[in-house]
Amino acid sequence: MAELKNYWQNYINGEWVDALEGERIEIENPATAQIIAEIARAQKSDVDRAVVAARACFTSRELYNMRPVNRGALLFGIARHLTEMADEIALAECLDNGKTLAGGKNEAMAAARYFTYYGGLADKVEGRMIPLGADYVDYTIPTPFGVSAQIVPWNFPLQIAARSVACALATANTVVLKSPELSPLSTYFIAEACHRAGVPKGAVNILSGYGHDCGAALVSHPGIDHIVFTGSVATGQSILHAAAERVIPCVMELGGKSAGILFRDADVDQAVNSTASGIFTHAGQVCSAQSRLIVPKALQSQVIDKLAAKAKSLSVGPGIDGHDLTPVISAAQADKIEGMCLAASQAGAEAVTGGRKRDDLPGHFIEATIFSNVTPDMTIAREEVFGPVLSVLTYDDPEEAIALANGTDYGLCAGVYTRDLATAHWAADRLIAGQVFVNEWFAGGIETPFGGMKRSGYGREKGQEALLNYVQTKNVGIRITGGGGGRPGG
């Protein structure tokens, strides 16, 4: 097995480089609590660095100028160097972020499929011509906004900062990336792939430093052109604040409670096993997470005794020695998500199985949680817990159902179970979510659209239609010399 080197360097303008002011962060290993590796710590003064790199790239132009098919193969390059990568690249999410080493090995395949997929895209983004009579031509031009400041979160930091890196290569912007301090480790195999690969220098930056020094002095730069986020509503309101104050476009994914309804009809045992996949995968701290299940009173016995037994089936422990519920990110995390366990229990849900922290393991973990007896009122229904904590709640008729799915100030996903098609296009319609899973969670791929609605944010990533949040259009009107549709002089 590969080993995880002990430091870390930022990568700016092409070159492995120490923070100016000489600090670093320490990185600890979620599953076991200990120290395992240091990363330069970037403050405002490697803020700027990165940004007159990136901008100086975009300024050249050369990305801009390459062949769009060329520029494609360069993406490609990065994919190929990724999966050479894919087994230290595994490691480094099972030890700094607490993934299984084949969830890890999983993220740098998927990372890979990123640039392979934009590569493809990158000599399809295409202007139109628009018809204005005989004495004009007419065209627009997508264009790319500059310097793209992208920030990514620390439950996924390898697939999210992969899928904005590559839309933005592939459209010609350039790029510097705040990496999550708390598991900034495999955002750095894409800085290595990019080097391997020959991008050209400036082209992609990437940091780890603490969202109030690092992170605001890059949101606040006033040499970027746009911004990138993925993380929780207050940072992302944060951060647009500060993206008003120089008219900044955004691209904001911000955080979820999505609830998967079960009609009466559904494939009960089916339902069970994809909510569990949906809520207990990373230990739930993912965006998308299938935090609500909301099912008829009839079944409510019947569905809780089941999500109950497959909770209980679930091994907890490190990711690296393969286990089913692997460690939240920290013992912050931890603290906060027993904290909003215990209030709901004395707001009256009650918790089936689970609810605390495993405190005979040495790590930061939490047992597979199922509360009952949950009301729409309560804040473990409405607040994002991000953890491996499902409320189930109950209704006596669809339109109920509907309201309870809707019934937050979020609307990243949502879920149906059902065998009934019409059922499924008829609550697909009516839930107010970015992204409807049928019969499936986490249905889709790199290939679809991901954003959501109210506060879970908006703009999409993944999908032909991100590129679209990544250029702008440029319109050309041409007026014909001479003019008046006549004929050529002789």
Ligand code: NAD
Given for the second form:
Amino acid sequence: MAELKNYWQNYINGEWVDALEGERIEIENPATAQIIAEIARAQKSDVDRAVVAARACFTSRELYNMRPVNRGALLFGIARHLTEMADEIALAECLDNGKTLAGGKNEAMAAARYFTYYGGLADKVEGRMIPLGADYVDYTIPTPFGVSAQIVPWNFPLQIAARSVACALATANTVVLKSPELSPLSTYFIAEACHRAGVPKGAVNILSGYGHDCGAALVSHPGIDHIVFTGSVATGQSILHAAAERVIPCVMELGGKSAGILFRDADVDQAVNSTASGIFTHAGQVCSAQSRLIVPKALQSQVIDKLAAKAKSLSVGPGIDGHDLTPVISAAQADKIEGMCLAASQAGAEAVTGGRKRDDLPGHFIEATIFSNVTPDMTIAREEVFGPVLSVLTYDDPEEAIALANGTDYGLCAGVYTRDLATAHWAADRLIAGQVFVNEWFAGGIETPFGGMKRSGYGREKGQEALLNYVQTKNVGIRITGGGGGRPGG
Ligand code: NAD
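One more: the block was the form predicted on its own; return the form predicted in complex with nicotinamide-adenine-dinucleotide.
Every chain and every other molecule in the complex is listed next, the one we just looked at coming first.
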């Protein structure tokens, strides 16, 4: 099996470098609570270096002047190198993030796929010719913003970094990316793949540090032109304040409290299996997790029994041993989740199964948890838990189910379980969410646009729509004659 190094540097201006202040951050394996590596802790001075490098690369126009098909080929090269390193990446995702090796390998392959997908689109970002009559030629140029600052969360750092870096490079922006301090290791493989693929120096810079200093220094840096943030609503709000100071655009991919509605005609077993995958994948640490299920009152006990049986059947343990329910990222996160479960019980919800930490295991594990008797006013029904915790709510008529699903501040995902296409369309049209899954939670892919409504954010990542967030339209209007319908003089 591949081995991981025990010290990781930042990647700035095409070189692996220590932090200028010389400090390091210890990285813990959440499955064992053991320290597995150290990283160079980037702070403001390192951010300055990285932004200067990204600015110099952008100003040189090296990426912009390239024929777009050649920029695409660069991205294909990055994808090839990521694929070659897939086993090492899988191990990194397993050891610093808690995933299974198969889950880590999926991350590597998905990251590579983002680079091939956007590499293929690099030469298809086109402007328009706008007819203004014989005396003018008018056209638009999709123009890169400049230096894109990208901030990534700890749950799927590699995939999330890959989707943003690939879009930025395809459109000739340059990047400074801050990886998450809790699980940064896999994102460094993007830097390594860029290095091996011959990406120009300074085009991609990857560093890691704490949010309050490194992240804050990056998003408020006067040398950046664009922000892509994926993370919590609270951090997103503070970043939006920094962006407002300098009037720069942001893509905001924030949290969710997504609900699936089970209609009376649904295939209950299919809905239960899909719901279990929607909430227990990566221990529920998924922004698009299905954290609520809304069921007809008449089906409540049948559905809850099946869900509880499914939850109890999951093996709990380290991802490296191939368990079903893997750890949450940290002791603090485990405490927060257990605290929310205890508060839910005190508020009158019933933990049909789970609700506690697994203190018998050395890492940070939470039991697969299902709450019944949940009412829409409860915190457990409204706030993101970011753990393996499902709230089941009930309804009498379909309009009420839609109101319950739409009744939180979030609007990331929603789901519908039904055998009837008309019901699926009726519900999908009314659900306030960036994506609606019918009969399979997480249905979609790299090709499908992803993003939030309401407090889940704005802008879209993934799919062709994402590229629109990385270019701004410049219109060029040309008077070509002195009048007279374009007839050449002389
Ligand atoms: P977080 O907001 O705590 O941290 C996200 C990133 O922001 C980290 O890299 C962190 O270091 C950085 N950060 C923290 N404070 C900062 C500041 N003041 N300035 C700049 N950067 C700062 O989120 P998290 O706990 O890492 O991730 C979980 C959250 O992310 C959940 O709410 C989840 O729903 C959301 N998420 C959303 C998506 C999506 O695509 N919509 C995907 C994954 C996760």
